[in-house]
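The form predicted alone is given below as one chain in structure tokens.
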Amino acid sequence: MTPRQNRNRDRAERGIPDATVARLPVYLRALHGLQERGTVTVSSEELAAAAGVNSAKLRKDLSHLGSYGTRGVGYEVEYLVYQISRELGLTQDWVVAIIGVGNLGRALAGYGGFASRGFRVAGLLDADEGIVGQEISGMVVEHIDRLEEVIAERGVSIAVLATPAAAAQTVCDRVVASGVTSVLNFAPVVLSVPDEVDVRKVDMSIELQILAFHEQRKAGGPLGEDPPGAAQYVETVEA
């Protein structure tokens, strides 16, 4: 069994709800910006102001790593932060690689967040000539008909595929298919894995659209009216 495959039997069994396994990162954020500013000690209200819940949720949420803060002087802020990273599996090191070097993998590439947060990207493919062989971020692009050995010879824990959606499903087989049971994607397409598998998908035009319906909801938008040309559009498809 894999050391990822033992913590999240571990978290099964002492019942770390998924919800909160998804608010914990934002916590850890929270706190490395308490610990830039040289803050020892939070409280839950301080630390859920900065994280963006309500101290109720966050106290909940801490019991389950078994942190119950000091009544009084509340959360060690180091010790906080390595409670969480520990539970998130950022004590050690996982080798990630990018697939897909368009714009957005060669953003992703140059990201310097990766590095101080436990993850270490150790390759970088693509299909297409031309980039192939480029030097981006200290490395070199490599060919996806390389994808299995580099994944083989690197110890790859995570794929970041930012693929064209045509292509996404067909490289998340091979990936899978290496022995890689971690997905980040970012291509515009639902995947099909097996059970085993994790997948996380970024989807940033959803995002804007669930922005842009908060926008019109702030800009007082009709609700329950339809827009100008609605009638016409709907005799239009009726007929």
Given for the second form:
2 protein chains.
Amino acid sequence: MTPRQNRNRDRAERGIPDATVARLPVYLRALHGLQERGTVTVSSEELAAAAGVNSAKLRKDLSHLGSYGTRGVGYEVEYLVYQISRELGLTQDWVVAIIGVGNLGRALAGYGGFASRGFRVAGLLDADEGIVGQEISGMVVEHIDRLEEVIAERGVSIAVLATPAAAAQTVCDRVVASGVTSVLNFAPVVLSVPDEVDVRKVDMSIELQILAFHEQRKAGGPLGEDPPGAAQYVETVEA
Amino acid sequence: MTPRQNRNRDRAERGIPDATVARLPVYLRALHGLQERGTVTVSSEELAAAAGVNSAKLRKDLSHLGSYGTRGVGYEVEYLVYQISRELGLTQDWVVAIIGVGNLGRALAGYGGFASRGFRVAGLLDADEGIVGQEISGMVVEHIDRLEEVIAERGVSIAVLATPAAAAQTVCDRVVASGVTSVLNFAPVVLSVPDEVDVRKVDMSIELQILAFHEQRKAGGPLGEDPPGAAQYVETVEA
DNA sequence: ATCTGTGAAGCCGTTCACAGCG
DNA sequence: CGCTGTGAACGGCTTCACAGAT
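Any chance you could show the form predicted together with the DNA after that form predicted alone?
Entire complex below, previous chain first.
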């Protein structure tokens, strides 16, 4: 009996740690790279290096999915791709709508990595009459008024928000009211949603600020200088 | 003696937890929102709600910066904005170069939240002759050949990579060789860099896959069906 | 009385080191 | 012998609950 015949019988009973789930897509990408180069089998050490983690973490992560490796040998690339894809739900199609078709929305609509792995963009919507009707990446931009119809008719299950900050919460409320329970938010706001809705945020400005913090520590070191403007907070104490 | 006069004397001696640093920009944004509405003082409960965290976490986070609140009252918005900004290094300017001016690079170049908080885009570079010379958001796109010059002459300290995946590592090597130690990577690859270089990654495809995982759990529940394609892994065992 | 600042406890994730299997 | 899978130790982050300040 080969390990394959165990299939998902001996898989962990629900509950893969969030930290692990967040890394599975990275492993998957590394595996696809190996696959393209024709690699058939890979050790935890090699795959971990390709994914930028250490091998103990990789093995622990994979152990949450099941026993898909062979001791003394490693993991079969194709098989592991399949197992991770299945665990992530990528063996089925996910229908995505992009709301907000400015520069960012356009970039997202044209992003190849989208369609390639089970994510199908089924709608581009915007509030701007000048943008509605334009063809972007082979799709015609529709008016935001049709949001609820589009979600219902096309079975959208993931909404990507690329609207201005001011519009994001309103649009979010509407997609949630239409039954969407997964939102990817590019607008620089904290969205409030019911518990059952998952929101993930992509925020370049936050990432830059985190980099600035570390950069400051490297460059400034024990400089200790007050930055310009600090004086205000000494002098205006009783103002 | 007011708390202000303590200034940074009693601040934590180096070492703010990473998890805290990652949230400071969120607090900062929430505070700016309050500031615009004219709020002078805010409690940990209110600010936490605006930032989407619980109040104990907020207070613990802020306690790593110093004692900037007033017991029985709360935090003074303007003062806290200043302290967090200073901690993050936003009271100084950071010079940014955007490398790769496709759809995404364009979106980034036009992003307002960039310039507004101490990040100055000092260069747009691309390898495509058709793009070089174009004016984007008031800047002329330069050829990637000039990368090293641009970094050195303009004092670039943060590189934003918006290139195709295949080019990212090469470009990264070049910016690192030019002395850049902070990289914000939008390309879907794991970059390898020396230890002293900080890399942060923004990857929509990964975020979507994480959403898909959770969405699958909600919808599929204890469905247990094998997805299409699964049969292959039973039938081809000895193939 | 109110709300901050913080020890202490608990939880989660990472790393170690080796048992177990091929 | 080689490499996976995993219990156990460790370290960091979150949460609790209350002492302390105004």
